[in-house]
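Only one chain is given next, in structure tokens, and it is the form predicted on its own.
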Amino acid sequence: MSFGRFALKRSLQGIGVVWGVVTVVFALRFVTPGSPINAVAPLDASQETRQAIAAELGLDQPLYVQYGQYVFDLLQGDMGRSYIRGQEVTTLVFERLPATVELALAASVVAIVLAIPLGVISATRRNEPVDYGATLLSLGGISTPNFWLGIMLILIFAVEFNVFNTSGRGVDVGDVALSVINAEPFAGTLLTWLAYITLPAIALGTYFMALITRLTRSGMLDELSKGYVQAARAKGLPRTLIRYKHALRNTLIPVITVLGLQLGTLIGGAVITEAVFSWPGLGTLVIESINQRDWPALQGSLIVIGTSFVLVNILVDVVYAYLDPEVVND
């Protein structure tokens, strides 16, 4: 199979998955208790008023008609209008999306910066105290719920020591970049950004960090036991060169794949973390929409999260196939 056909196949599979996401999200409105009309109609609304609202929202139409109209509108970029806010859902969702992507990328940076060096050190000092410590840390990171970790971080670093902010976004990374581009003093903006994003990034990225640490450690152990490493040692090459230029480079191939796949997971998994820190992203919008029974906003948020996950997976598959052509023939 050629690379082009492989990319086309993955893209078509992705379209099928997105269609499945849209269908499931649409069906959720009809299998959950209560009616969307309750979110719009006054508590003392008459039956005639409720029927008029149903007709205005298209809820009096047969299910297949509503589904067809919903898919048709989505293809035109129309996700409907929020029941509570009165805004176009497309505008509402894409206003929140940058904050979620920023948090997911920040969590990825935290995880990568900590995990890869920790995994390498753990592998090169196997069965030593640092190896046991890294293993214990990764086990704790995988086992700790991010919402509990977030609450503990708030209590310690925000309430007790008053070092970081507990909620909100403050400024975004674009403000920091704009200050740098315009050659303006950016230290204050950067510190403000770090004060708001550090704790949620740590809470969201801890599981990811633990996963990458274990993956890096096992990959390095596998590479260090291979013949080319033994041959390099026999030639007298420096130990550092063998570890970091040869063994680590080969170890990072599966790590990069997991990094891409986990980025989509982080975008979807940010819901609870955003709720804990009141981070104004898609996760917070999902929680607010559930509480308010704002179905258009909830459906739009879930579709964008699901589509983002699918797009990231497709991109990772295509890039991996480009780097390793053998994947195309599997």
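Only the largest set of C-alpha atoms that superpose within 1.5 Å between the two forms is called the rigid core. Just so it is clear, the model here is predicted, and its values are computed rather than measured. Residue numbers count along the first chain shown, from 1. Compared with the form predicted in complex with its partner chain:
- Once both forms are fitted on their core, a CA shift of 2 Å or more is seen for residue 231 between the two forms.
- With the core held fixed, the Cα of residue 59 is displaced between the two forms by less than 2 Å.
- If you fit the rigid core between the two forms, you'll see the Cα of residue 257 move by 2 angstroms or more.
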Contents of the next structure:
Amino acid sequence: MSFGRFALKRSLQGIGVVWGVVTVVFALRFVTPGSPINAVAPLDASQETRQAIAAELGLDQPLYVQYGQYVFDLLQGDMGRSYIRGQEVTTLVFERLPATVELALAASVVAIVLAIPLGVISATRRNEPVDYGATLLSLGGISTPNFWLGIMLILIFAVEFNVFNTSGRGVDVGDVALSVINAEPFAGTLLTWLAYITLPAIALGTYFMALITRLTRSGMLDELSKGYVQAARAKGLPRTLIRYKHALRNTLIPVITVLGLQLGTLIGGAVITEAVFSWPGLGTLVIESINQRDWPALQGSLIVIGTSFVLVNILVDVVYAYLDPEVVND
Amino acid sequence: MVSSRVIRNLKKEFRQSGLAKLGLALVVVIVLTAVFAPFVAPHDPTEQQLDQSELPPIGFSETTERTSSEMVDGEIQTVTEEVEITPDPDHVFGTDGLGRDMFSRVVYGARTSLVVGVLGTLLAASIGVPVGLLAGYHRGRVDDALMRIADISLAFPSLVLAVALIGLWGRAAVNVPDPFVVAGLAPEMPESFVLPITVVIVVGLVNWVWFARVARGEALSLRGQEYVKASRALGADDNTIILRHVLPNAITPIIVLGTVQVAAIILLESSLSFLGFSGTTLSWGFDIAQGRDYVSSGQWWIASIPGLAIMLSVIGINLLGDWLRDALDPGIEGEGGAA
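Given the form predicted on its own, state the structure of the form predicted in complex with its partner chain.
Expanding to the full complex; the earlier chain stays at the top.
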């Protein structure tokens, strides 16, 4: 199979999965006790009022018509109107999405920047104090609930030392970028941005830092014991070149795959981190929508979360196939 | 299929690894604490003593400002004074905002975490393992269907799906009478253990797919083995082959995954309780949520201590998982579980 065909096949599979995601999300409403009308109608609404609401929301239609209508609208980017907020769900979701993506990316940066050097050092200095330190740190990291870590960070840095903000988003990263591009003084905006994002990014990123450290360490140990490394050493290549150019590169490929699969954990973690830091993202919207039985908003958020996961994993697989052509023939 | 070789490897790895010893010690302590909670806990974890609220843990004194108003010469005067709050030796970890003993709450919280962790994992495994084995063994359409379902299921983060299902289905709980209290051995403790049954079901439903993936992978590689072919040639039917030959040889990675899953589900349960999506109020996550409101006013221990309990339990179980993985099958990849 050629690379192009592989990419195409993987994309088509992805479309199938997204369709499945949409169907599951749609079905969720029908396996949930209580009618969605309850979320909209006043408690003392008469039967006529309830019927009128049902008709207006299209809930009086047969199931397959509702489903068809939902998928049809969705294909045109229409996810309905929020029961509670009255806004278009598409607008609502894409208003919240950037905040979550920003948080998730910041957390990934924190994680990757710390974890890869840590994992490499840990592997190359096996059983030395630095290795034990890194092992314990990563063990703690994968075992700590991120919401608790967030609260502890608030306790230490915001309450005790009064640095960093603990609630809300401050400015979005786009504003910072804009100041830089316009050659305006950007130090102020940048500092505000950092003051808000640092703690949530650490709280969310720690688990991934720990995970990547562990993966990098074991992957590096594995690679360094292989024949090609010994051959390179025998040839007299410098150690750094062997470690960073050869071994690390081969280590990172499986690390990337695991990270793709763990994206769900990252988004799930973002939901709860947002709750701790009142970060106005998609996670907050999901929880609010559940509590208010705001079906269109909940369905929209879940579909966007599920679809992002599918897209990122297709991307990971395609990049993987590009880096390692053997995968294509699997 | 626990052969003597497996036991020898376990022992050897255990002797060599300090971390394995630490893990086992932590897990043993936590399991004993959970089982014998009524004897370990000095107080009823739900008993409120409002006159003893917000006491710091032993070794920490706290000063707080107390404002009181009094009438002096017909005018209201507000007096602010610094009060030192000293710990009470009766409350080792201090008390929470309602004067409940933190140590007793941590002890009882271990029950919720472990029971949900273990039952949730068993449920996930009992769905995922048969489905995975069948799909991997038979391949073809069943397998394709399973893989698509797994893909769809993975697209939803465990926590998001769990929150949605519990939020929508409700937070049912079952009261399980505490045998020690029923027997009259620990009369002053809560009569029953509140099992958040929806949480158990939902974490099982959310995490089965990890077991299905591992079981499928094992079945795929085992179905081509000589002994499987041989028993097929001898006329054994597929279900017998799966039960007698495939499952026993696939069990090692499933056990390793199961251990990691208990840890992952404990973390998931604590997240759910923290967000208020649980059926019980005796849970570490719930206590952290309560303690969060006291962080800015200086009562740091209410949120900190239950979190340390989660961390130590999960570290213990993860270490146990590492030990099992290293001893049973050095070939298994390190990570693979949902948190």
